[in-house]
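For reference, the chain that follows is the form predicted alone, supplied as structure tokens.
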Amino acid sequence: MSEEKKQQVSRRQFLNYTLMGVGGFMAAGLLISPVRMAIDPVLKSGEGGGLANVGIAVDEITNEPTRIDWSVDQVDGWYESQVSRSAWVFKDENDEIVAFSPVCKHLGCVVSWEGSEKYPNEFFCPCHDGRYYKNGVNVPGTPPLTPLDEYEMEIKDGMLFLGDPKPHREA
């Protein structure tokens, strides 16, 4: 009979054993949203670094650098945003087409093509008069110190896609 009573539990540890299993359903049936919401954003499929239509063909770009603007659709998180960017595109001395992004690389302001009378053919930033030259590599003796970006970009169907600002070639 002894070892009949070891072996059976009691009313106390019975409840005890109860209430705690259903405070940890309770306790988890809590935590899975506030987990799923944090661990969500981090488990969807990245669909950054897409590429965009620009909305320039190819027959249209010139020589000369043209800016052109356009905006892509940003995910952060759950905030869906249009968000716009620019580019300076022309085709190069071998007929290839360049994108660079007008973002100074000194400061974040910025630049245009021929925006300073006293140095034409170059890009030219107002805020500190950093100047690139046509490739984007930055004069020395300016404040930037790195060439400006070049953006990814692929044609296709006779149209300019661009994709994310990357680090100049030259650099």
Contents of the next structure:
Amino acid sequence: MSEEKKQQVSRRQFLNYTLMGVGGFMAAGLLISPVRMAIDPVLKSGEGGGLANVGIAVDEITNEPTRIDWSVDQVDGWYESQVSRSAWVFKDENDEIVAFSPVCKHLGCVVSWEGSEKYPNEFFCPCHDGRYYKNGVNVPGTPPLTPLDEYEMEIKDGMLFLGDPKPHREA
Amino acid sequence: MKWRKEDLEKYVQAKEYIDTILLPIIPFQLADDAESEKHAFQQEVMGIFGSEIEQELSGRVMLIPSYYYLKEGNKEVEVQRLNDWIAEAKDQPFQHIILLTFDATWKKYEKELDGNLLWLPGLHGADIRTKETQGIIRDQVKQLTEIIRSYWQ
Ligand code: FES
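For comparison with the form predicted alone, would you give the structure of this protein in the form predicted in complex with its partner chain?
Below, the chain from earlier opens the complete complex, with every other chain and molecule after it.
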């Protein structure tokens, strides 16, 4: 009788231990995953790597900002997908090519060159009337607090190649 | 903004700037093979429209999970449920609720819906991978963002 009771207890204990064991594994899993994210290259968000040919020749670029759209393959977490990107491309007063990211630095809407009739010669954000001068610097008193990002760029065989957006040179 | 953790963190910080809901409404059915192919395709295209519009206006627009309904189901019931969704959003308060659809039958119920219905003509038999279709979609997205901006005026 007492023999059996002992056995029962030990069975229950055994179950307890196993269940705790499972819990322990799960906790370990939770602890491990951030580490795994950090070291496993597949789970890291893709840098896009090289620069992409955005399909515009350097001689086609004028002083008037023009919107260019292209897409890149990106591995982001679990998803491998084509993401679309855009840029406002033009030659500045020193005849240097600039490519601004159209993503508003306030909350991320897409800005347009002369997007509002009220503000000629500026980039305009339709969401909360954010404005930027032609050199990408935010107009004080409008919602964005930093200038537009600039794309990394390269010119190969007369074609424009763009990479990732980086903070504006003046930021 | 999209309905995901990262964006919701931003939304909670900036609620006063995000006042528009984008709600794709998508029909579903399995009974008719030819039709389900069409519906599945519309669902894919709607996904693209939703995310492209969201990308253009992400600082002011929240794209919420799509609403699915049976194609041949009772529309009166659906209108009621949709109005519940809309009421939930208006409570937040979101000022503008935009319903996106390819399904023209909603036109008849437009007045009963508490949001703005945006009906898009479907892209039949197109291939979303071709440059041509992508161009068409881009054009339509441009027009749709114009319409949404006009609601803000
Ligand atoms: S997102 Fe551009 S002004 Fe707010």
